[in-house]
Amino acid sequence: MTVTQFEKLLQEYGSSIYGFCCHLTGNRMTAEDLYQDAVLKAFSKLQTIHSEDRARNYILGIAVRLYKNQRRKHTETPASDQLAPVPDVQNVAEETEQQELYTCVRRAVQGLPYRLREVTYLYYFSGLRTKEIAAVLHIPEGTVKSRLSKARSEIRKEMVDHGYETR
């Protein structure tokens, strides 16, 4: 890959693997050096990256592990500087409600545990495949569809616990 094509991808998928990174750390700090960290690293390693198409693959891999590494390092959790959602709803009983929503979503998938959590990040968050996320992770497509089914019913009863009607 060029230096030229890497710009490309940063300026195409840039926006998402930020925002993956947000989600993974849960505070705007962290997350920022998380990505700057993966991109360095993903652009120290571009003679090994073929592929235009798995490139940004490639960058949440290493993101991913940057922070497994920083979690192994530091047993504690990191902040929840919470990210403020962005309602796209004009009454302002409805912008409300749905941030109530938003709120107890997140707070329910930030409770999970990290394994259920990641791929919840990777499937919804950055739109990836069961089978882009077991290559990201290095492991079977089986545990990532068992994690996920485990993360929504955890998400599930979280909601009807705080009241929120499922279907």
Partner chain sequence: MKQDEIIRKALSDTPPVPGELHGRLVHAYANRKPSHRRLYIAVTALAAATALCGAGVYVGTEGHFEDVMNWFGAVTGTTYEDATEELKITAVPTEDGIAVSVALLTPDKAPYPYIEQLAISDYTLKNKKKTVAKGTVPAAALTDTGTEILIPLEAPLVSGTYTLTITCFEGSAKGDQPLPIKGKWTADITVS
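Moving on from the form predicted alone, kindly provide the form predicted together with its partner chain as a structure.
Coming up is the bare chain, nothing alongside it.
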């Protein structure tokens, strides 16, 4: 992969990967470090990957593993990131009803256990299919589906608790 192709890759998928890191960590500073480390680690492999889609999934996989390692080393991280405030939410009172709903969903996702959370972000935010998520996380596709199902039911429960109806 040439420098131009690499730059194009970051322009096209960088925000998606970075956003995933933001969601995963719940903290922009940590997300920046995670994004940077994941991309740097992927350098050697990127020279042999020609499909940009595969390159993105590869970097996402590295980010997931790096974050897992971080969590193992610093046990306080998962607790703090679960409690981290939702980014870009300044004033809840000014939100419209729909924005309130989205805020509720984001909080519900952030409150999910890590295993459910990473699958939820990869599926709903990064737009990966269950098969791709299975490849990224090195787990069976059936496990991805069951985790997604659990995540959905948890989110639904949270939404119902806040008075929202779901289909």
